[in-house]
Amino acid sequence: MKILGLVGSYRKLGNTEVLVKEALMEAQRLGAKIDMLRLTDLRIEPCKGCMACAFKQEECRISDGWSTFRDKLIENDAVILGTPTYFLGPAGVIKMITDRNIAFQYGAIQHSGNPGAIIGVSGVKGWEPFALPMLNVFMFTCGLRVIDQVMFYAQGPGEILLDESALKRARRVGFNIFEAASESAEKRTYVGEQGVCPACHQNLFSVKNGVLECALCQAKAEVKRANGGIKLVFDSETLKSHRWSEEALLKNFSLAILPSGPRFLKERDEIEKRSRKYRSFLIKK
């Protein structure tokens, strides 16, 4: 068994890296072979939206560190991802790689279904509402199934080393990911902190036509009054066929993505004609 640690922090031996390494050490103690990749050591360029991976089933045309990340991901049986929080969400390298992971969604590489665990670090409680959701998006686009996730709180570099309970919880992450990787996919269960959404365990919702919808996975729920407060009653069908289910991804690809290519080619001449007036606008000669 091979377990990969991904660190999305520019601080070497900062709180994020310490926690990821603590989890990896526990997995190694249990018998796993471990590896670690600092995502911030890679040169990652933005996705250019060429969609060659989708329409032509090609490898990503950008030659940079994303291929190193991809190869490491494929080589391992499980992943532990850690990142600090910057202004309510994870470090920018996470979004950069997430955008490039469209090649996993629509390219030749199929979802592995391998287990993953998330370690988030925030300096101040309440300033991390998008961190775990965005880290889950990263994992979903990698084809990984999150079985554990936890948010830690520490500010100064390495300060987490003074919190034994945090180090113990990080070791638990290593134990949980080792256990999940040791079992068949059918037996893997989520063991992390329970969020409001039963599908992705996140707490971000939007209101659409009077119905609550999980912003991450699109599971739908009705609001009911209960014991002086409220409770959410989730629709069982959308819990099964949420945004990241294999069925929903294939449907999105076949009904929303693929038809856009031929439609654009059919409309390209008219688009070209209408775009001419914008070409020189605000362009200095």
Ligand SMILES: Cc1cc2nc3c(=O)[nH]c(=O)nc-3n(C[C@H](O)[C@H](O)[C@H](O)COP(=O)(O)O)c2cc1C
Second form
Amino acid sequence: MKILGLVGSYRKLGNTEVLVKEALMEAQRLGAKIDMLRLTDLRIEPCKGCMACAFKQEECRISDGWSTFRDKLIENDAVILGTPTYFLGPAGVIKMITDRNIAFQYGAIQHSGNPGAIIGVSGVKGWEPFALPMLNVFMFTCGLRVIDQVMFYAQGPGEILLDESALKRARRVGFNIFEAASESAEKRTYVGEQGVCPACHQNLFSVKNGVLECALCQAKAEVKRANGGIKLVFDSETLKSHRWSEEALLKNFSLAILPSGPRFLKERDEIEKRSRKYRSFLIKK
Ligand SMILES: Cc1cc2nc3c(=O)[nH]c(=O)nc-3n(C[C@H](O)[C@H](O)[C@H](O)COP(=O)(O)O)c2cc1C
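Form predicted in complex with the ligand structure, per the form predicted on its own context:
Now the full complex is given, and it begins with the chain already shown.
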């Protein structure tokens, strides 16, 4: 069994790297072969939105460090992803790679369903609302199934080394990912913090037309008063057909993404005509 640690911090032996290594050490102790990739060592170009992967099922046309990341992902049976929080969400390298992972969605590589665990690191409690949700999106675009996720708190590089309970929890991540990778896919269960949303275990919601909606998976809930506080009653249908369910993804691909190609080709001449006045605007001759 091969387990890959991904480190999304530029800081060498920063909190993220320490925690990912602690988890990898535990997995290694249990018998896994381990590997680690620092995502910040890769030169990653932004997705150019050419959609060749979606409409032509081509490999990504950009040749850069993303293919190193992709090959590592394919070589391994499970992933531990660690990333610091920068401005309420994951560090930028995570978004850069997430966008490029569109090539996994529609290209030659299909979802593996391999297990993944998330280690987030923040400096200040309450200043990390988008971190775990966006790290889940990253894992999803890699075709990984999140079985554990945890947010740690530390500021200065390596400060987490003074927090024994954090190191213990990181070892637990290593244990959990080893166990999950040892099980068959059907037997794998989620063992991380439960969170509020029963489908994706996140705590981030938006209000749409008076209904509460999980920002990550779109499961809907009604707010009820209970014991002096509130209680969320989830709609069982949207829990089943949430954004990341196979059914919803297929629907999105066939009804929203695929038709956009022929529609664009049909409208291209008109768009070209209307865009003329913008073409030379602000362009220095
Ligand atoms: C550019 C930058 C932005 C940050 N923004 C946040 C933030 O919004 N919320 C937070 O809790 N911590 C924030 N931090 C603190 C880091 O998450 C924290 O220092 C973490 O331990 C860094 O992990 P590392 O040592 O693995 O790089 C920020 C740090 C930097 C450098």
